[in-house]
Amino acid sequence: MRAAALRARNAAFWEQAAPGWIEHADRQDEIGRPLGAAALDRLRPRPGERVLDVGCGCGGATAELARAVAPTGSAVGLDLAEAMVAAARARFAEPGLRFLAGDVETLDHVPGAPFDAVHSRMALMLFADPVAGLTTIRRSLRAGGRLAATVFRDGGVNPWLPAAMLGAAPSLGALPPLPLGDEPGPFAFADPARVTRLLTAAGFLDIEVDAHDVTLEAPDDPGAVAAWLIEIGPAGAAYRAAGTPARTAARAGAARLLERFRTAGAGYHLPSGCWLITATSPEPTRRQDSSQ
């Protein structure tokens, strides 16, 4: 019961969301592009493979993912919400890409499995339930098939993340109620130990849990940059719904709480601490449990 209130939550959220990620999906390719390259790297997509993309987005990096497996490989990108799977599908139109609406926790495998590779950047810990989602990206995978992702770690190492919704705030009235514990939001993936287990659970071999830091560049644009983490965090829907004089004192307020991050005529640096979660699908004689 907790699982499915969290995912009709989760569904709610995203389809109030998606029109901040659409209207910046340009802008959070350029800059976000650093949180998921080490996974990138580590999948390391080969010509010929089929691959998957678990929250794809808007799909910039499932595009990547297509270039780097063509001419005779695929890419599937696969994500909750609708409006950003049709965004994705009008940015890009390569051949070997498909896009899919759809909640891989419910799924039994993804359509176009198995696949030789999964990726996801900072998509994992929105969960509402990993082990299902994990499960079924497990599933989807080819035996001895990988998986290679990011998510963040917890918000000392991500200071930045929680200054916009924090500025933005007071001139935006309610915001949706932020995830406790590890319901699913950014910071839900934050204990090592804990994606450890939630992979095991799910059947993975191999797991690995690194500590990945990268730092996001963001030009001297005080108002862009803030209108951007503002429209594709939890005050979106608040911000998009508000009068001009409350968005632009939102997008002040969060100015001035990122403004420790900027450095004038030279942009904005913003810290990310990530994890680096690498792991692989089983063979069929390393198999421990034929059910799962």
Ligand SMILES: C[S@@+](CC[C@H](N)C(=O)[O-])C[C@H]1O[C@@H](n2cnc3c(N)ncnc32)[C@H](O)[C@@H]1O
Contents of the next structure:
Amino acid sequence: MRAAALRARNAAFWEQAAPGWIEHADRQDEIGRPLGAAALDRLRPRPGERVLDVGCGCGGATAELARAVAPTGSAVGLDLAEAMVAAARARFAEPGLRFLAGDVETLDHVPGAPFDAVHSRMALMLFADPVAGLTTIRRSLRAGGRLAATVFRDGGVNPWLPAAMLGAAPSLGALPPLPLGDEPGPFAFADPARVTRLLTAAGFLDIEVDAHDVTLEAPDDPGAVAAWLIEIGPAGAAYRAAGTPARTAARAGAARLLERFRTAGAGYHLPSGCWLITATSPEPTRRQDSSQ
Ligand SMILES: C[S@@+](CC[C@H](N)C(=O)[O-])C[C@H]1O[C@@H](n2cnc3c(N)ncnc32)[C@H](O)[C@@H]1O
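Okay, that one was the form predicted alone. Can I see the form predicted together with the ligand too?
Let's see the whole complex now, leading with the same chain.
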């Protein structure tokens, strides 16, 4: 499938998914925080720095970045979905914090560039044209600027991820097209060699792709956990459009498949296998070196 078609599909997907992400933004930030914590740690944002959060969603990690670079630094959150950007603006008002709507793949550079550091939590693998998106990120960094991002590895180490969608689907209408192979989707960056190739093609140096495993802890509330995981996934739009009986059946179906991750009375333990990706933007002298 060509990049333009994939890009249109990506934009449509996130426009449809936005209401679910907005509805569950606090839950997502709290339970999903471990998915990005390693990138925040590795990035080590310092007071006074200018930082960018790519695919910021409803802005939770961007707000953390803004607090880390305060009082003189600034943080920009960029996301494709205008509704999520609007929600992020309504949720956070830290000094120096700004949210922008845009597709990182089609920008020459992100407004506010050059940045000292770029962060991204679970977004890079969703790019229709990853080299285009990563190149914009690299161009938006100052020379020697750093990137730290997390993405999912493969489905085998994230077994809970498709469970809500698969459990809910029989009670709902048609789902949007699901990604095949390395088309944009949760597991498109599963192959670390491909990740390294894409970052290299985008002009990054010092590329490291390290396995990073976390367990997400969700409360023992099967209905709420099922609704959250359905609504942030591919079945979210169909779920929101469905009537009460179908929604109830969808939650029950999702809860059944999620049961294996639940300890009654203690809650859900969702094992998540990620890559922690780090890289730097070349200094002019090193760029010269690498071309020799
Ligand atoms: C899985 S969500 C993660 C959101 C947020 N980082 C978080 O962890 O809560 C991925 C986000 O990336 C955004 N996204 C996908 N492709 C993008 C692109 N090409 N440019 C900007 N944002 C993009 C989506 O709109 C979505 O909000």
